[in-house]
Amino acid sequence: MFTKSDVERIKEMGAYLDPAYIADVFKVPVDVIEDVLRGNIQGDEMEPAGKTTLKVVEKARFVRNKTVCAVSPGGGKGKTSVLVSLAILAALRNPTGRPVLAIDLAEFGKMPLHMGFRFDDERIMPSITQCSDNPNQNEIFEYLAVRHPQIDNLYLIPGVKVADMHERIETNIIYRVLEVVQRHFELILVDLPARMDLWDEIVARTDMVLVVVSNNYPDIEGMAQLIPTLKRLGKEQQFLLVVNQNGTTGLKQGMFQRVLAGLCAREMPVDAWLPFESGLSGWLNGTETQHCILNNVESEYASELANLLSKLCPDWNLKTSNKKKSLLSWLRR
């Protein structure tokens, strides 16, 4: 896996450095680059020029897979609902057929209920602050990951029962379930509270970040208040901009981008523009019996989020919509 200079590298930074940060760098699990400090992997020579020798490695040890997190300049921008319906739509599309985590750490757990899971007395709902302190493969899988009652290779790692509990969220923790199940997990799509000490800790140990927002001039503002936060935790060119209509009327597309290249002093992409669903606000109020995405994968909204699935994962070579836009969606701007 490493040769001797990435060993003597690994050790030289491990003088200043986390172990986790480390991982990132190297994109393994904080285990391996442990065993490294610890002295328990020497490292390979390096081969001589011209030979060529097929190594044959644990896959199961050293794969990880594609982690998202998802954040937003205050409350009620619908990240979560978001989220879930990205959840949904990959465990879909996903071309491999491995399942796909969400992960919900926001201070109040909606993901559950956005996700159609209903718990009671006989089923009780896990939580993330019940792991122990160093959460194993078994304990994750048979006790706190549950399965979508319709999806059978999409999960959920359900947050906080009540919000007093957040506080009992512990980083470390957090640390050890991202390194099990990214080992396991095609997506691992992780929704953050508005805890900047977890968001530190968290966004490090992440590939990419969905900023969703509301299409009005206050987000605007949050999102310009947001890049500095991003460029300091290493995520500048590492984030994808959503914009979710529902539940909002507020700017056109293109004032809307006019506006926050002018709050940000350059040109920001909106990477997915999600348009008014109504099924979604059925489904959240009762009305609707199944999930949007689950009613009509193929509607504008699913398509705008196949669109961004595409940006997460290029490897899945996803069909994306590429209908021209209409006069009329046009004249709407």
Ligand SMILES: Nc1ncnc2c1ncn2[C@@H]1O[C@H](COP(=O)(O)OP(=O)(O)OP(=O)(O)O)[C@@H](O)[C@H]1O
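Numbering follows the first chain given and starts at 1. Remember, predicted model here, so these are calculated numbers, not experimental data. The term rigid core refers to the most C-alpha atoms you can superpose between the two forms while keeping them within 1.5 Å. What changes on going to the form predicted in complex with the named molecule:
Relative to the superposed rigid core, the position of the CA of I22 differs between these two forms by 2 Å or more.
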The other form holds:
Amino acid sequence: MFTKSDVERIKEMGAYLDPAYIADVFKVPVDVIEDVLRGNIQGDEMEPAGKTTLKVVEKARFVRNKTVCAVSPGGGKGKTSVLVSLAILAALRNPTGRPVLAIDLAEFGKMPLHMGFRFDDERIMPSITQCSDNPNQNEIFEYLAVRHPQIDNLYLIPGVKVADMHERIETNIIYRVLEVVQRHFELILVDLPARMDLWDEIVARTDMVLVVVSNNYPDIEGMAQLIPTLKRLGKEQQFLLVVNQNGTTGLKQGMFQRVLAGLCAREMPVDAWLPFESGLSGWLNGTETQHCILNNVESEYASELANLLSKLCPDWNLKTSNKKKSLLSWLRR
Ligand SMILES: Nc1ncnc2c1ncn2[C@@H]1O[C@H](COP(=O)(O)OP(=O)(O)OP(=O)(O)O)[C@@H](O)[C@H]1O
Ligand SMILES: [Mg+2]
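Having displayed the form predicted alone, please output the structure of the form predicted in complex with the named molecule.
Let's see the whole complex now, leading with the same chain.
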């Protein structure tokens, strides 16, 4: 019934997933999976004839988690802060409690700083450039992925230590790392390099792209300029638009939407409208002792991110605030 590699895969999955879920993936009764996990089924040496295609389809179903990346029309719009804030929130709020992972592939890696990792002589920062050519699961979990100092189910794969090392990141190692971590983490948030020629293959391996822009006119033009890129990357239907107010002034939401619709010649829904959050710079500059999400998980910034998270992971059934809707329904009464 199972090949040896199926059995191996089921045991790997068994470390993280319920037998009932694995049974659903393999379309077999749950007690068969329990038998495999107990070691009572070893698996056949050969692939059963004619089953190869079916197996590929079945395995693809196993990826129930999400891999998310972020792009922007230019630097400094808030990609890293949005991804990190989402990672923290997701680790705290995902209903399974399964681990969440941030991967830093930027030339100037800022995820460790944003997440609160401090690497020094005591704790040496691992690097994807120091992996073997074909890193196995143990190498990735024991060496590359480091656990957050405060949140047990939050992990980081840090980027390069110095920008010059970036060109040594082999894309096939990135693919291998993604392939392994996608089997184990509930949500994976990837900080992309600024170099667009590196986006194609990485973005193709993600499920959703966050387009992060500021609420100003140049970024509306930037959004219109990004649309052909999203098409080329095959993500025209798989992106969420995040307007991040990283400056204190800018266009109001209604005006922003009207101008955006005019320039793109169609309605373009805004999926998250993030407020200015002074706690972010306070945290990065050391005047705050905690990330703003940990400081206040009920803040307007955190609530808007929770709404975004519920769009990314609708199956989590997060209870999110919808103040505008409840006010409207109250007015309609
Ligand atoms: N909502 C916000 N409120 C206040 N400050 C913000 C907000 N979002 C981002 N910032 C600040 O803006 C700066 C740039 O943010 P961030 O590093 O996340 O941008 P980025 O798009 O990742 O930049 P880069 O292109 O350099 O990677 C940071 O100092 C961050 O704290
Ligand atoms: Mg960044």
